[in-house]
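What follows is one chain in structure tokens, specifically the form predicted on its own.
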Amino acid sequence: MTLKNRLTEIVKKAFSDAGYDESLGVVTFSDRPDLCQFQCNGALTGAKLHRKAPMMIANDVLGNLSDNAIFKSVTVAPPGFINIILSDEFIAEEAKKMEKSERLALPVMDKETIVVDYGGPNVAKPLHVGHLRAAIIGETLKRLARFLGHNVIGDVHLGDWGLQMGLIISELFREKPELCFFDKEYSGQYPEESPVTIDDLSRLYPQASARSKEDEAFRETAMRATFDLQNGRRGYVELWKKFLEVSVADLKKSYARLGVDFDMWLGESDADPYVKPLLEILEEKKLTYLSDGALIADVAEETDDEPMPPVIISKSDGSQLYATTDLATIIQRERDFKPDEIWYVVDSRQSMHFKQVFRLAKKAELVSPETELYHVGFGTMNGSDGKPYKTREGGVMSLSVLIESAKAAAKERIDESETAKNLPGSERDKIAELVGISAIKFGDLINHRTRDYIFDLNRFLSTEGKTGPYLQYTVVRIKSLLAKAEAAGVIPGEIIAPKNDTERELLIKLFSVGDVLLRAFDDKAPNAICEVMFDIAGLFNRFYFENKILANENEAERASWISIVSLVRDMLVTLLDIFSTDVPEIM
């Protein structure tokens, strides 16, 4: 249990003794730290309940606290607030508890198994910004969900079995006619090596693309290659095993330039299997009918407040839709994981796929009624036009062009760092990429994963306010400090009673990281995280400002410094680890 939890459970019991309902006794941290470190407002929700005064009940609750040895003090406040204050004694005692903790007491939950769809890439295009969000986003989530005791798996959920892949094939076909793919008679071993590099790829497809919105003969003969490669043409799917292989290595190193790793690799075509039973389980159930030529399920309901269009499972030519492929995968995971939750990360305007594919995954019995399917929904990066971000001239940017400039602006003001400035420049490298990422991160993720906002690389780039390389420069302020500390012979002691109303707060703002990795979990929003973690660097900058820490006298106010300090960075670094940041030893 988090210290607030049980907090809770003291005060609910306090509630109870005093003939009150217990589930008023909720504590929360307070609002007003400069009056109180906790505070329970279930006086002012019983008074309706009880029919009594919320001071009244407030006071009657108050003499079951008063004499608790954890609390400093426990007053009343009007009209009703219980305002808590735990013992400096108390808090070094729950602090030490921390420090010797393996997980710094932060909480496990019970353990389910989750599968994270997120990324959502297509075979054959490189990332561009608009991937940026699913990515990091879904990455936390998968992180975060870990770090709680959950069996998570990431998958990244590839496009790689639609038209595109027709439309590539038959754009190489023109320009490469002789290549041993498009023979029919063929019956020899395939070449080792790719007929296409990811250049050719990024090239391919645009062109094929735009040829087959003018040329409707070519769009013919894209369709009838995507037929064929679906049906098992031997040198067709061979040419996509190429372009999958080629495309998912490139598609990894951009990933892993954002600390972005998935547990599976799993994509459209790995779905396609489960396609026939999840016909056959809809027919069984009676579930879908034809409507001009097209097989649909409806899954309105009376109680809808909006319309609710019908599931459109195949076309009236047989073409399959993204509701079938992911229809597919719900069985798929089920059969391979047997999953408690399948988390979907994926742009808000897709809430209505969502709705329409959850319903009918539950309406066929695809998973059990237990089983969770959360749509993580999330709002757009813009630029400073409020418009979804662009190049200069108007065009999608690509992921590592957005990479680059961030790593690029961050460089400049490495070279311009008094301690980094003689460093070899491979090491300004390391550094400019660590600070540039955090900066594209924690400028997107301090955000609710609902709302759009602008991209100001300027801004995220800042060493001040709430941005990434401000926490990374304060875990770098930390190490360097404990080095100090470390080179004067100074070292961690036990942690005593607080001596200031900063060392206080700190270490209340650390006693609250466990119930604030809790709520982001639960409302799958990391922003929640950002926000303490930006609390824990204020905290900790003030406190190193206020207190001389190396040079304190006292020799046990000065150990059990060094200690807290050390707990602050252990904190810090775990929390980061989420995001999957690291931090350069100077910046």
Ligand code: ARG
Second form
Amino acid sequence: MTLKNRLTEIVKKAFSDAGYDESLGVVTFSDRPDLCQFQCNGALTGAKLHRKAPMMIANDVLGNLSDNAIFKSVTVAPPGFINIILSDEFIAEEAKKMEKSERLALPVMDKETIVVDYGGPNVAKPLHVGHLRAAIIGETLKRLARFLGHNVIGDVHLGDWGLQMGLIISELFREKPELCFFDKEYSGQYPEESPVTIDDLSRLYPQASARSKEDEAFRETAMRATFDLQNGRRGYVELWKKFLEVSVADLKKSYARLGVDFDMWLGESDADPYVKPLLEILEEKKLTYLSDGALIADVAEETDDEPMPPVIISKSDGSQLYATTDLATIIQRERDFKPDEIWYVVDSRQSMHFKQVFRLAKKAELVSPETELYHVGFGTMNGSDGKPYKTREGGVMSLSVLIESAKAAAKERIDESETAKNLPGSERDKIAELVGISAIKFGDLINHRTRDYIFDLNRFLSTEGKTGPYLQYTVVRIKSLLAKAEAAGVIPGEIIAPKNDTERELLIKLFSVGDVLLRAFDDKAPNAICEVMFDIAGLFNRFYFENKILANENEAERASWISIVSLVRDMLVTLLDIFSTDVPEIM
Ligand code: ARG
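Switch from the form predicted on its own to the form predicted together with arginine (ARG) and print that structure.
Let's see the whole complex now, leading with the same chain.
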């Protein structure tokens, strides 16, 4: 149980012992750290319930709290706040517990199985900035859930089954009709080697897509090819496997740079075997009907205050839609994992799609009523004009170009840095990669996921303000301090009762991390974790500038401070790991 929750238990008991409703005893971290460390506002909310002045309630409760040794003081402030300050000895005990625990005394939840569907790249189309958010928000949430003790399965859910595959097949046929993959009569072995490279794919798709817009006949050919592929035409299936191989190898490289990795590399195509069972279930439960040749299902409810169109399951030509694969994938996930929750980390603009899919999944009982299906929607990354981020030419920016530009800008700073400029070029390059990526990530993740934000590389790269490089820089500073301490023979010792306010505030902040993690998990939003990391880093830096840590003559205090500094490092490194972010040795 977190410290805040333990304090809540104590204060709840004090409320009920004084004859008040115990639910009033909720304790929170103080929003005025200059006045107190924790507060309880229950007397204010309880006034109505108990028809009594808040000050009177608060004073009654106070009588049951004041002789507890864990408190330095408990006071009442008008109009009825209960303000709590912990005793310094108790703070030291808590810090020691944290220090001794391998997971820094952070909470573990009751284990659930959670599938996180994130990334969602489309095969044969290069990753663009739109995929950035899905990748980094999803990865962070997956790691957070795992850290809190859940069984988490991350699935990339590739877009590998739609019209884009038929488009590429048809475009390749125009260029190389002689390939055996196109020969219907061919019955031999297909070559091992792929007939296309990733560069070919990146060229073929836009070419095909443009052609299909002008050339009706080409579009029909591509639709036909898609249909043939989905119905198992041997040469097309083999060709498609090659596209997938080449594309996935490339995707893995880009994701690895961002520290993103998936447990499952399944795609929409893997849902195909479940489409038939899905159609049967829907029919058996009488949820579908024909309308203009299309098979559709109603999901509107009486209480809806927005129009809720029916879900289209298949069109008159028999082709399946986005909702069909998502529903079929739910059957697959239920069969393979029996998840308690499935999280879909996908652009908020797809919210209608997910509402429809979730409703139909429940109506058709593809999952139990308790299974939580959750669309973790996110806003867009915008350029300085406030519109979705584009290249200078107005096109979609590829993710690798974005990463390279962040890295190049980070490199310029590293090349000028006093501490790093004399390192060999390859070392500086590695640092630039770490710093550039963390700039992009924290520039994004500091915002609540549902908000749009403006991509501002200069600001994101600054070592001041709420940025990734600031966090990395703080850890570098801590590591260098600890290395100096070691070299000077100053060894860490028992954490003793804090004597100054910054030290107290820093430790109390560390005690709040567990609550922040739980809240971030509930809200499926990592920004609160970023905030607490910046708070910790800020308090540490204040502590560092206010005190001469290594030169402190009081040996016990100096040894305690070194332990606290290592604790801060461990906490920041643990949290950075949830963000899949490493720290360079020097910056
Ligand atoms: N491939 C889709 C796109 O690019 C995203 C897939 C999201 N996940 C899902 N289960 N629908 O829009």
